[in-house]
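Only one chain is shown below, in C-alpha cells, and it's the form predicted alone.
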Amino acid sequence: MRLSRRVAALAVAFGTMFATVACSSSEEPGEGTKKVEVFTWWADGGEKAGLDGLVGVFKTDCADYEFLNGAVAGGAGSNAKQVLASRLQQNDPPDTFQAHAGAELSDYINDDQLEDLSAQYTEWGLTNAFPKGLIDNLTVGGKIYSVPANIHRANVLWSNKTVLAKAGITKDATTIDGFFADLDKLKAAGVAAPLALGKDWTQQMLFEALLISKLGPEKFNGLWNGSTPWTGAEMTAAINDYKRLLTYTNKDRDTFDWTDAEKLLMDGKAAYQLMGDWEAADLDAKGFKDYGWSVFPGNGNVFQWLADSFVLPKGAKNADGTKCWLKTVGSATGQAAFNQKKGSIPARTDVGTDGFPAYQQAAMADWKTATQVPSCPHGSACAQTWQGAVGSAQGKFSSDGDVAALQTALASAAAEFGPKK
C-alpha cells in the first residue's frame, strides 16, 4: 500500500496510538513466540461472537499455539485499517489480519506484502471445498493470498409484509418493470417513499443490484475485469433506471446510515430495502419478525458475494502458527462455529445446515448453485481507490441526477483505477 508522506505520517501517529490499545505490553509477540496475533475490527456484537467461536476451534485444533487478540474497535473497520497501514509501513505486521476477500487485497499484493497460499489451498482441500466462482475471484496471477471465513450476500431485497399486503402485493417481483409497478402500487396506497435508502455505500449496493438486472452477470463482471465498457448504451439505460428508482426513495437518504433506512422499513414507512444479508440477524436481534426477503428483481440466480478473509503477511513473526489459524478459518468446523454466530454463511459448500437459522439455510442452498458475482463497495470486485471514486460519483449523482456526468465519472474511474489492457 503506497501512502503519501503526509498520510503515512498520520497513519504512523494514529497507528501507534491504537496499537498501544490493541496489545498490552505483557502480550507483545516476538520471534519464536507461540502467540498468533489475529488483527481484526471484530470487537463487539455478532462479529465478536463469531470470532470467539473461531477461537474456540483454534484452541482445540492448534493447541501448540496461543491466540492473541489484536482487535481494534470503532469506525466500522476504518480505525483498524489506519493501524494496519501504520504497522505495515513500519515493517511490523501482525501475524494475520482481516481483509475483504477479492480485489480489495490488490494493493497489498501489488506491494508484495502477502505470502502466496496456493500450496496450502491444495494441502487443506480448499480448492474443492470452495465453489469455482469464488476461487476464480480469489486468484490473482495464478496465486491465492487469502482464506475466506464467511460469505455474505449483497443483492437481497428485504420487505415489510404488512405494508405489502395493504397495497395488495402478494408476490415478489422478478423483473425491474414488475418492481416499478409494485413501487407505484405502494405510492398509490399512500407510502410516499416505498424504497428505504441510506447514504454512500448503500447507494452503490442498490446501483449494483440494478446493473446486474440490466446487464446480466457476465457483463456485470466485465465492468470490473475490463471486458464491459462503462460508456455503452446499456449503461446509459441502466443509469436512467437508477435515476427513476431514486424517485421512490426517502429524500433524506444522504444523511441516513443503513440502520436508519432499516428503521423506515420496521416502522412501516417503507416497504423495501436493498441490503446485505446481515440485515436478517439485525432484524432478529431487534425483535422485528414481520419481514420477507427475495433476490433483487431481475437478478435471477445471481449471488452477489462479499467475504471476510485472513492473510499471511510477509514478515509475520509466527508463520507456522498463522498457517494453523488459517487452516482453522478454512475448515468446516471453524466455518460452522464462526458463521452460526456472526449471521453469515460458510464459504465452503460441504458444511451442514444444522444450527443455522432459516434465512442462512436458504442462502447456503443458493450459494451451491447460483452464479457468483463480486461487489465493489464491499471490496470483492475493486480496489479501495476504485471504491472511493465510484462512491464520490454516486454521491454527486444523488444530489444532481446528472446521468451523463455519472456515466463519464464511472468511465474515468475505471480507466484510472481499473485493470490496464
The other form holds:
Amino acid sequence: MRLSRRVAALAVAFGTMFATVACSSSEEPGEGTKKVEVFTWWADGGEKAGLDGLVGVFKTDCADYEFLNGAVAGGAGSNAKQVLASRLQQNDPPDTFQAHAGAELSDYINDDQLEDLSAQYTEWGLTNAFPKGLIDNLTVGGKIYSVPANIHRANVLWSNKTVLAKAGITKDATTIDGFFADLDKLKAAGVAAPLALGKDWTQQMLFEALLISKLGPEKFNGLWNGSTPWTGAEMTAAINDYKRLLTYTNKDRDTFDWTDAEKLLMDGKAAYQLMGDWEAADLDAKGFKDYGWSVFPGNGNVFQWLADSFVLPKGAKNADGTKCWLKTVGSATGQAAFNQKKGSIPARTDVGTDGFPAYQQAAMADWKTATQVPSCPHGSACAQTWQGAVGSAQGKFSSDGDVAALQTALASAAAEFGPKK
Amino acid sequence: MRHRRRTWIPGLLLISPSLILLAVFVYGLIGWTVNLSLQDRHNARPAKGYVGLDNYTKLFTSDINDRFTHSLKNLVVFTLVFMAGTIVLGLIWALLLERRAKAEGFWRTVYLFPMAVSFVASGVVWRWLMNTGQGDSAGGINAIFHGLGLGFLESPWWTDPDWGMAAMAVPAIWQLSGYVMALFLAGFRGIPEELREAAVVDGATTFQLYRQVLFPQLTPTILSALIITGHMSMKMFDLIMSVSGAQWLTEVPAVYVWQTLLTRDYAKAAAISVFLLLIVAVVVVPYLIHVNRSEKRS
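Please move on to the form predicted in complex with the partner chain, as the form predicted alone is already shown.
Next comes the full complex, this chain leading.
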C-alpha cells in the first residue's frame, strides 16, 4: 500500500513535469500577433539598463505590440548563442535576436536564416543616418541584414596620468616609433612592464591596433575582405613590431583577463592599456579618476568599431512587430535611450550629445568624421570560426614569439575561413 | 519450457527501463556524435550531407598551427607526468600508512581530502598558488620562493613553454594522489598476513619483503591505478580550464572540443570527441576485459 502510494506520487510528479513541458510549448513566446520576443544576453548591469531604456521607447513608439524579454544570462553570451543555435535549427527563431554586427552575421546569412533589411534602411532613413564606412562594413553582397543599436570603439589607449608624469611623458604619442620611445622612457623610469596586457582576445585587439598603424585603414579592411594578402612583407614587419611591443608587456599576460590588466594600470604598475571604450565606464565605476585616453598611436582618425545589432530572422512569428522594434533600435530616440545607459555611443551621427559623459561625447564627435574599420575579435570583421583560428595563432605566438609561424597561421586561417575568391 | 519463459519475461521487463535509458542516453548519444562527425555541418545550418572521414583527416592535415596534434602532445605530457606523480606519491603514502601507523585514519583523511574538493574550486586555488607575477607582485608558490631568497626557483609555471604542461599536472597530482593511496592501501590489506609472516620467518629483509613478496602481489592494484589515472587524465577538462583558462600552451583535446563548439563548428567538435573516445577506449576496454575475466575466476 505504502509503496503504491509512493509510485502514485512519483507518477503524478512525472506527469506534472511533462505537462509543464507540453504547456510551455503551447505558450510559445511570440505567438499571436502582439508579442515581439527580443532575444539578448543583456540580463543585468549597464546592459540590462540599456535594454530597459530601449524598451521604454518601444512601448511608446510601438504601442500596438508587446515586448517579450527573451534574455538568456551567463557566459558572456555563449549560453545565449547555444540556445539560439538550437532554436534556429528547430525552425523556432525568436522574433529578433542580438548579434555582433558585421562578419559574425555571415554564418546566419550564408545559411539563409536572415531577412534582407535594405528596403527598411531606405524607408527609415538609416542609410544617411549611419556613416558610410559602417554601411560598407555592414553590406554583404549588396544587402544589409542588421540594425546596429550602438557602437563601441576598440582602438583606444588608456593611460595612468601619474605614471606618465613621473616618467616625464606629457604628450600622447602619435606614431608607433614615438610610442616605443615613450615605452622605453617608462622602462628607464622603473616601470618594468609599462603596457598592461591580458590574454587571447585582448592580444588580438593590440595586434589589430598595431596593424591599423602599419597598414592604414584601407589595407587593414582589405585583410578581412580578401584584397590585402596576409603573406606580404608589410605583414612581416608589423608582426616584428608586435613582437617588440610584447616585450613591454607583463609576462603573465596569458593568465590575465582584461580587468586584471586594467588593475595593473590602476595600481600604477603599468602606464598603458589598449582596450575598448567600455573601460571608461569600468574605471569610473571603480572610482579611478586618474586616467587619460588617446587613439592608439599611429591610428590617426581611424575608428575601429564593434556593434551590437538586431536582425529579422526568417520565419519570425511577428515580422511586423519586429520591424517596429528594429525601427526603434535604429531611431535617434532609441539610440540615445540605449547608449546613455549602456556606456556606448549611437551608431547614428545625428543624435545630440546631451546626457552623455565626457568620453562618449568625444567619441561621438570622432565617429562622425572618422574612417571606420571593423574588428575580428569582436566579430565585426570576421566570422567566429576565423576568430577562433586567429585566437589560437595569437596564443601560440604569445608563448613562442615565432614570427614566421604566426604569419603562416594567419594566412592559412584567412584561406580557410576568409572570403572565398 | 513454459516455466522457463515465465522467469525470463519478468526479468526482461525489470531490466528494460535501464536498458532503454542506456541505449538512448549513452550509446544513442555516442552514435549521434559519430554520425555528426561524418557530416558537413557547421553553425546552425542543416547538414549538407556526409563527407566520410574528412573531418578526421582535416584535424591532422589542415588544422591551423597543427592545433589538434599540439593538444595531443600536451595530453601525452600531462598524462605521463600525472600518472607518474600520482602513482609514486600514492605509493609512498600507502607505504607510510601500510603498517598500521599511529592515527592512520586521520592521515588517510588528510591525504584523501583534496579529492573531496571540486576540480573547479581547486583549480581556482592553484591558479593563485601558481600566480606568475614575479618579484614583488608574486603570489603563492613564487612568493614563498621569493621570500626564502630562492628567487631562481620562481617560474611562470604554466606559461613556461618548456614546462607549462608538466606544471598543469601538479594540481591534478595534488588532487588525486590520495585516491591512488587508498587503492594501494586496499591492495596491501588484501595480501594474506601469512605471506608476510612466512617471508619474515624465512629471514627476508624489509626491502626483500616488499620487493619480492608484497609488490608482486600488488600488480593488479598497480594496473588498475594506471588505468584509472590514465583515463582520468584523458578526460581532464575542468581543472585545466579553471587553472589556465585553457591557453594555447596547455590546451588538451577535451578543451579543444569546447573551444571548437564555441565557434559552432559542430562536425569538427564531434570528430575530436570521437577521437578522444577512441583513445580512452584503447586504454579502458582491455582493462574491463581483464577485470571481467578475473572476476569470473574468483
